[in-house]
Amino acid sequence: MKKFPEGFYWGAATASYQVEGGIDNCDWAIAAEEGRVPLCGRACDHFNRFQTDFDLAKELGHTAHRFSVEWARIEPEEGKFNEDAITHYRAVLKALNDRGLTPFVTLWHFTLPDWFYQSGGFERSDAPEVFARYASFVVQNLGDLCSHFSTMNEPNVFGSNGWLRGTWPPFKRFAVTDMVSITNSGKIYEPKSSKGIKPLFTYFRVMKNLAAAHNQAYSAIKQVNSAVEVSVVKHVIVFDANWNPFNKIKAFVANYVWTGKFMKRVQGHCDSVGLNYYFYTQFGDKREWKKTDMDWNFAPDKIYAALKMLSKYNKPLFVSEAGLADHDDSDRAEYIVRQIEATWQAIEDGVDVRGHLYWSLMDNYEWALGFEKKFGLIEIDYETLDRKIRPSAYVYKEIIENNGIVE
């Protein structure tokens, strides 16, 4: 038996947008009207659906669930608070209270308010402030509700298709992206983007503000509710090499540039880190990789180096996404028996890791893809909105039962 320590947190994982539907309020909605991204709608309908969605959650043996708050909801116009957003917010968490689910929130995933993506967004040079105020402002009410608080979601992942690829809000694109492309987040909304040499440099000014927005965040937050704990969610791509020592050194710099840079500006300022990992690449590989439905590299078992990687900053972590895209759903079960087998290695290994919450609960809408990319436990239908609760989600309930795998 692969046994993990007591109190360790199983869940999954959604994002506002994502699921919750109705938001015409933010970058990627006016996006969508301009015909730069998919159109999101009523998504899952999860605004609505929440008591429905963590029922199964909690049928599914489910201890924790991580969701992000919608800035957009929550400060519709700069500087000023909506408190039904407040209060729908305080019924999630409360529905989650009630089924013994430990919430993780997420203060920002990704999309931006109408007015502070059309004033600039994080190119402002006050951003980090903007930031800090709103964060502070909703642990101050739901701070009572909830002790997890993530300040920002893969910034290094809004950075790069925002400025380097072109493919999200701004629409910004370095003119030589193409040598360093990794994902293939709406690679057909390429073309629509300005492109040009000043993005690399404005990419290299927002991810020194997000930064510093999450240092600030944290500062904010400390001083409203000293008690609960802030972390940064960050996406880890694993970069390996073969022998080949000019591939060990592209593998070295590729880490610190994608992971290291930003971890080392912000350590300092976590109580704990939230991995998000499903990318590795070895230079030099001659392999044939079985893919996932995203065309990504199927290696569950390498979520092992990207906690390693993170261990290093000596905070506790937790898996906050780990997941892949399925659609018939013949190798999700297998993906989360080694990804997990592989985190206990690492807990074995003296990573101190707290929790793991699969990505995603649900079915959703995965970004510039629109809704084909299937990463849900759950299935839904888009035309009904009926939720089918799929085979592999009672594999991940088995092994949260025995809080380990069975060998």
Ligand code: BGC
The other form holds:
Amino acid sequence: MKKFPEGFYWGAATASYQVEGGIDNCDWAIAAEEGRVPLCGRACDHFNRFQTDFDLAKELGHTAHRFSVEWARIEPEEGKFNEDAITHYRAVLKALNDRGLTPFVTLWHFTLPDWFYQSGGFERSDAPEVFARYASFVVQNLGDLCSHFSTMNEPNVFGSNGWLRGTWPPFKRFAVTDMVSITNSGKIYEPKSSKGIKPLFTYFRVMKNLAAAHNQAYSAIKQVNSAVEVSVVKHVIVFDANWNPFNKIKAFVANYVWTGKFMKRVQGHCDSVGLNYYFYTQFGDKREWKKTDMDWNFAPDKIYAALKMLSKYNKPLFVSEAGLADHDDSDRAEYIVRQIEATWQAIEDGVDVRGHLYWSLMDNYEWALGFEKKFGLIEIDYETLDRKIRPSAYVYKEIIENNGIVE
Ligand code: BGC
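Could you give the coordinates for the form predicted in complex with this ligand, as opposed to the form predicted on its own above?
Let us now look at the entire complex, which starts with that chain.
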């Protein structure tokens, strides 16, 4: 029996823009109006259906749930906060608590309020203060109902898709980095960059601001409520290498650039760290990998290496996202079992992992790829908005009920 520690958190994750519907005052809504990304519209209408969605999560045995609050709803104008949005998210938290699902709140998951986006977003020199003010407001108003907050989701994905790859708002591109971009994030709009090296420096500035924003938000939150746990959610790509020493150096550098550099900047301001794991690649690899619907290597057990990588920062970890797009649910159960076995092994080997939140509770808006990719334990019919539990969700349920894997 592969047993997990007592009190281990089990559940799934979502993000506001991807599931709620009806958000029209953010950068992604602007980009959709401009025809650069698919429309999100009513998405899964989770904004109105969260109660019944959480009933399903409970039915599936979940004991925790990660979701994000929408910055554009809470601060629709710079410095002006909306009470109705707070009332809504208080109801969401209450719904989770009533069902015995421990909430994990992400304060910002990719989408920016229109006013912030249009005034430069994370290129603004005062972006860290702007973000910290928002973060402390939210925790002041929700901190009595939740004790796990993450400041931001995947800063490196946000920065690289927005400023290197140019597939996400604000669609800036540094063409030289195309050759190292390996994730499937959408269509490239800007033609080959004729702006020389400048976009790269803007990207560096954005990444620095994101780290500062996290750090300042951490301090601001602690001032209003020192009892809550504050984390950052980090996307880790496991860059590996074959026997070749040159490839080993490449992997070392890539891991530093993608993960180490940001973590070094924020490690002094984290009570815990969330791991989002999807991606394993090996330099010098000649194998033909089985692929997920995202065209990513099917490598659930490599979550072990991602957990090991983050364990260097000596913070409690939780798997804040891990999962796959699998339209016919033919591989999801195997993927879940294998990633959980590998997580168990990491715990056995001394890594402090506190929870596992599958991505995602339900199918949703997969950013620039629209609604076509199916990550959900629950299938959404976008015509009727009917929910249907996929068979793999019951495999996960059994693991949760046993708090581990029976062999
Ligand atoms: C993000 C999610 C996204 C998922 C699958 C993560 O990078 O946090 O918003 O849907 O991966 O691509």
